[in-house]
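The data below hold one chain only, encoded as structure tokens and taken in the form predicted on its own.
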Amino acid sequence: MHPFSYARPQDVKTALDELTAEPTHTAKFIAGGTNLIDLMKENVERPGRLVDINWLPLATITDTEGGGLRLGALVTNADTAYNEQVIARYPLLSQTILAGASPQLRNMATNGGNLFQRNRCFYFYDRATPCNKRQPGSGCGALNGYNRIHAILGTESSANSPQCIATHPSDMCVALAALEAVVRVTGPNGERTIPMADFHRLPGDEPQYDNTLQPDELVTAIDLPAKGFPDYHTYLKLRDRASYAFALVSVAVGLELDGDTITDARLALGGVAHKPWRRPEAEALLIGKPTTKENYSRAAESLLEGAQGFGHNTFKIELAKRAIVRALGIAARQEPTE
């Protein structure tokens, strides 16, 4: 295990002086330490110092004043899935979070950490092969590797050619990119809000970079706005085995219904890119619409527009689609949920 320096601050400030004092720079925060911990154990991160969060008072969900919640960056997954506001308003988020993980993880793994997951590309992970991610200019072993957990969306760069095929592996981000939830965080510089929409990034040509923030900023809490969709909602996810698997494909989907005809439309997609992946363009074929597999066809084809496959994870691009059919056929409750 590389050494490392390791401080507990009690309030927010003092966080944030922690992670920058570090002469090296290359501080990590940490809490449940779920997916960081394995990434040391593997060499892949090496922080100089350690500066742990979980003494931070950041572990409430409350009201917000525009009608929404808020999700405090320390509340636990398992926490959050079994609140009873969480479930009463926003059950597309508790069941995203169940169909995640394992409940000893879930236990662990908190709200605020799970946006930072790492992708599970083999190649990240094997410090004996080249990535991009790990070591930008050192190449993408899954381009012309085992690529059947990859991305088919998203991946272009400004020179055309891919430099990062590799899919972020949360669950819970995808409900909240298709809730439209906001990301509280403080720097420096003081608060700041990041859409969900652009808090994760592509890879483009810097895909050693997984989000938005900056380096020394701090997530606090995740706002839900007040529209969570608790009538007309599913999150199906496909995957190799029953639990304890990350998403070959997973859809997100929150309906609002006139009759049979749709008034919004919300549709995320997760185990596809580097990112939740939603297209306005693709949910506004929805808005007005009967509720017909004709009207989900259009959309999961608009949704999946671009999408490129690289041999083994070609088969993808079908499954999405039918994902997307089925999975709005369960959310109108025209389908059954297995």
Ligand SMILES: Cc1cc2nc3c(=O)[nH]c(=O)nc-3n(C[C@H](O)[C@H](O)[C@H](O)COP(=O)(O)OP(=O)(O)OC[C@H]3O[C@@H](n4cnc5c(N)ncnc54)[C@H](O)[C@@H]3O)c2cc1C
Second form
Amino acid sequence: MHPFSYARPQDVKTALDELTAEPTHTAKFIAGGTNLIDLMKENVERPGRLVDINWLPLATITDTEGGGLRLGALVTNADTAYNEQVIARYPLLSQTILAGASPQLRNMATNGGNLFQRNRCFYFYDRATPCNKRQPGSGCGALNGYNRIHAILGTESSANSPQCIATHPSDMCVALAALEAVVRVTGPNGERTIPMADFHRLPGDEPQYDNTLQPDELVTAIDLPAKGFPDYHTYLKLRDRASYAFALVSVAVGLELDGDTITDARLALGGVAHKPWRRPEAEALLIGKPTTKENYSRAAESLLEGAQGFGHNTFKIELAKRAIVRALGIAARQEPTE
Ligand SMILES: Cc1cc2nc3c(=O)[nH]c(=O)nc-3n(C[C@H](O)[C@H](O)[C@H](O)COP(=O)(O)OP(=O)(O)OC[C@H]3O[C@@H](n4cnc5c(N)ncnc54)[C@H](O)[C@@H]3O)c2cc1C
Ligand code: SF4
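Okay, that was the form predicted on its own. Show me the form predicted together with the ligand next.
Now the complete complex, all chains and molecules, led by this one.
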């Protein structure tokens, strides 16, 4: 492992100062360490200084003025999923977190860290292979390699040849996208908020950047809006084994129903793109419509519009469509039968 120094600040301002004062500008925050330490062991991440944020006062869940819930960045994934308010008002989020990782990992992993976990592309971890995300301009081992777990949406670059086809691996972020959560951030210029839809980015011509956080900023909390879709929701995660695996395709659904008519709909996909995938047009196709398989299929076709496979992962296009139809049925509690 690359040598590094270590700081343990007690407040947000000192944490920001510790991050920016590091002379080689390679300092990193560390929270649960469940992703960062793995990457350091593989020499993919080589921070010169670790700024341990576990002592900052960011480990509470509180009500917001707007009737929502504020999840502190340092609340663990487990404490979030088992929080009474989250279970009652945002069961989609609770279910989604519990579909990710293992109990041991969820006890360490934090809400803030989960937003930043890096992709699971084999070539990204293997320093002997080219990777535009690890080393911009070096190429992409996955494009013509074994790309079974890779992206089918949002891979375009300006040269029409994708530079990165990695997917964002988080489960929690798929639910946060469906719930239209807002990320609260503090930097040298004060506080700002970033809607989940704008937090993660598509690779485009700069695949080295996963998100829109500035290098001198810290995530302090995630705000959930008042609407939690508690009555009709589901998270369907399809993976190679029932426990302890990242999603090949996942679907987060939140619905509001008036009888069997859909009055509001949220639909987000995981495992298919560099960010949780939503398309307002697909959701609009459901609103005002009855809960039928035909309507679910139309929404699925719309959400997958423009999908492109790269060989090993082409099966994901059909898998995702079927998963959407099934998830909508489960959320409306009328699972369609084939
Ligand atoms: C074997 C294994 C299986 C897993 N399976 C799944 C799965 O199925 N689904 C899933 O969703 N996840 C899965 N995970 C990933 C796990 O959820 C993440 O590793 C975890 O959420 C990261 O949180 P952390 O607090 O440990 O982050 P850390 O490892 O501490 O940090 C990760 C990154 O976030 C940055 N960071 C952390 N907090 C902040 C902050 N507040 N502000 C700014 N930057 C910050 C750090 O600098 C670092 O770059 C798995 C992990 C492992 C090891
Ligand atoms: S898909 Fe992205 S992360 Fe994987 S090798 Fe290509 S550039 Fe690197």
